[in-house]
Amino acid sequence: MSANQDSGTHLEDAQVLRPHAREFERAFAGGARARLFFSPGRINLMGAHLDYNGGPVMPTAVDRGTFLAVRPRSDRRVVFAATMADARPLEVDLDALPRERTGQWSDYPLGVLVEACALARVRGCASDVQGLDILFGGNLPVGAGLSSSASICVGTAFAVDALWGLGLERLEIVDIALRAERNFVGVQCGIMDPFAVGLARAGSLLWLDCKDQTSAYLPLDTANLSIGVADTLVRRELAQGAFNERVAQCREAFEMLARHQPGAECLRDIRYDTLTAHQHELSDECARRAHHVIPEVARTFAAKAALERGDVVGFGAEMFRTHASLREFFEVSVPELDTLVQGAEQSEGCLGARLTGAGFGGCVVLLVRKGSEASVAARLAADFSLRFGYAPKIDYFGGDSGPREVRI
């Protein structure tokens, strides 16, 4: 199936997107109706900071995400606008696209546009593509660790493909989104986020091996389990630089340790005994990063095995262990995140919790038994409010089937 085929429009999609269509009419007065698209966010349950180290990850898409209203123009101009507060519009020419990022939200869809135009040139149809008016919106918290950037990039690539008729396969959509973030925005991210959004299947976790890009779907017992998100409301303004720093530290650790383990291709391949025997050759920071990554690979395989045998308690225990490692060795947690996880460990009905996303703020993902959602949320909110003087935002998300066009 080509990526631009409608994957199924649901009544709730139309209800959610209809107000966005009206916003488009206000922002871009006159002309034909816009086509509407939805692209989900994602939560990663296991495999923290493993994707750029070649390890396995276990994300799932959520039923909140990015809204896009898109209409073709008669010229070769593309206008990006957004419903978010303080989001300045951007207008560009397809024949003279910017080569450098602006530091604004629009860098993400602009990077996709750059990659899509490059692909159109390779395919010999660059002169045929038309300008676009695009309005972005959504109900996914930005900067919360739910991969709003991948949601925007995958959604933009999906919509551009649909309007330009490039006939892209789903993995090509994912690749464009990934290259936009790496090459244009400058975030040295792994492959997990665009894969999790682009290959989503409702009711399943995606098992993605980031070394060879093989994937499978693991059933999630949504009849008895709920996935919650507790948002600290701490936004990660400085996270990009700290994230890139950790990518570099992991690369440095691998390059040093690989000298003692011939055949290793990435940090995921390094054995724990190799690390312990040669950690004195690493800087303190690089050693701590490796002490997270290498055991996290084992924890993620253990979590997969627990899920496959129906041991949700064992799966949740691995989530708690992951958070402790992210706090102690990868140093990407903050007190607000730690308080939520500590409260989750003491809440009957909560099986597991850890920070999700890059860290430095954002959200904690919760694995909760059905029927315990309200009591877990109340316990977490009470503990958090007592310490920080305000309440976190706690919600429970459904799964999602991935990017799609919505017809209303």
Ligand code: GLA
The other form holds:
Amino acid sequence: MSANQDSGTHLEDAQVLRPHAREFERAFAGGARARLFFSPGRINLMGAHLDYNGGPVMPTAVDRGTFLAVRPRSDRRVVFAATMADARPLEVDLDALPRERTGQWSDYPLGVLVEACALARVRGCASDVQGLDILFGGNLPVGAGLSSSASICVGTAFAVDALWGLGLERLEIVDIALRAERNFVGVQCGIMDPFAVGLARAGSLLWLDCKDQTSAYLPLDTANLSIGVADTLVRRELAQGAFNERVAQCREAFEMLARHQPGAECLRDIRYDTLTAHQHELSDECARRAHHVIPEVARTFAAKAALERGDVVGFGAEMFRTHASLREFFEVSVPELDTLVQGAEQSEGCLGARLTGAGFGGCVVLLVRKGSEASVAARLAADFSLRFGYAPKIDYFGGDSGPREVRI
Ligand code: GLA
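Can you give me the structure for the form predicted together with the named molecule, which would complement the form predicted alone we have just seen?
Below, the chain from earlier opens the complete complex, with every other chain and molecule after it.
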């Protein structure tokens, strides 16, 4: 998909979404045409596992994501269907929304609907809003660390706002998506993913300070750099539990270290000398987690400074350091990810690489000089296949500017 503005018509967008419109007609036969929406996925280049520690992060959106086809109904029922083979459709009544998650994929858009209805009630228009038929699809790998869940939630909030005419600000859409995941789906996720999807601008990295939620854009030299995503195809069932465990360990480390540093509000605020002076009071695991988080804050600021002075080699070096720290101290890597990053370090033209998302499988994000894309991919695929007996899926993605309606 092309770089884009916030809304409008783009030839590539229309090409990508047209088959989805046909899918909608098959799934919901008869009636008016659906409106179409696209919502991207995200990668994070620096600031690994910092969002829930109040640190800075540097994500950007990619031009793969969620497709939504949405049509109003004359009653007050909402039907969620999806093109994914194993996704069961769900039908709910706006006047009797479920309070509990069902454990299905539809919990994500349902959570958004619950939050959007709550907001509509506050605005006094809840009884006016119509039912909807929604078909979801997309071209973003699920469970790969590219935030398919935030892509669905932000996209649903954006589409529901458009259909119901709620007039939401972009940050309100982001907030609905975040609340849906936290309150309804029950994932204690940080703020990075919905912010990255909702506020993305093609050609820029988002600089988001997760402590005060301020943000800025840092230009990425896309004329000379390509962003690659190498998917190990490893998916860990237990990743959610391991993620929650990391959140809890970071919390524990903060609570102990904060006793020695009055005024610290989150682990991001703890100084490295506070950590080294008191690490013996922490469990070994909590000490290792803090030994990732506290230096990662410094690395992320260093990466920002490198980018601002045009030093892409320096920026890439921080990405490699981040990966080593995720492997050694945060223990969220797996051999498949390490093999890809090792191959990247040895590839001419690859400036940086690290696992993206939570870890435990999924993808490595690559920062590659223009012109070296094919040779880097070939080198990584060869090393990986030799060791694991199958090929990783390596793609170069374009940037993206967040959720939008697409007219075909
Ligand atoms: C997952 C979470 C994010 C963030 C990353 C790690 O993707 O959804 O909020 O914590 O892990 O940086």
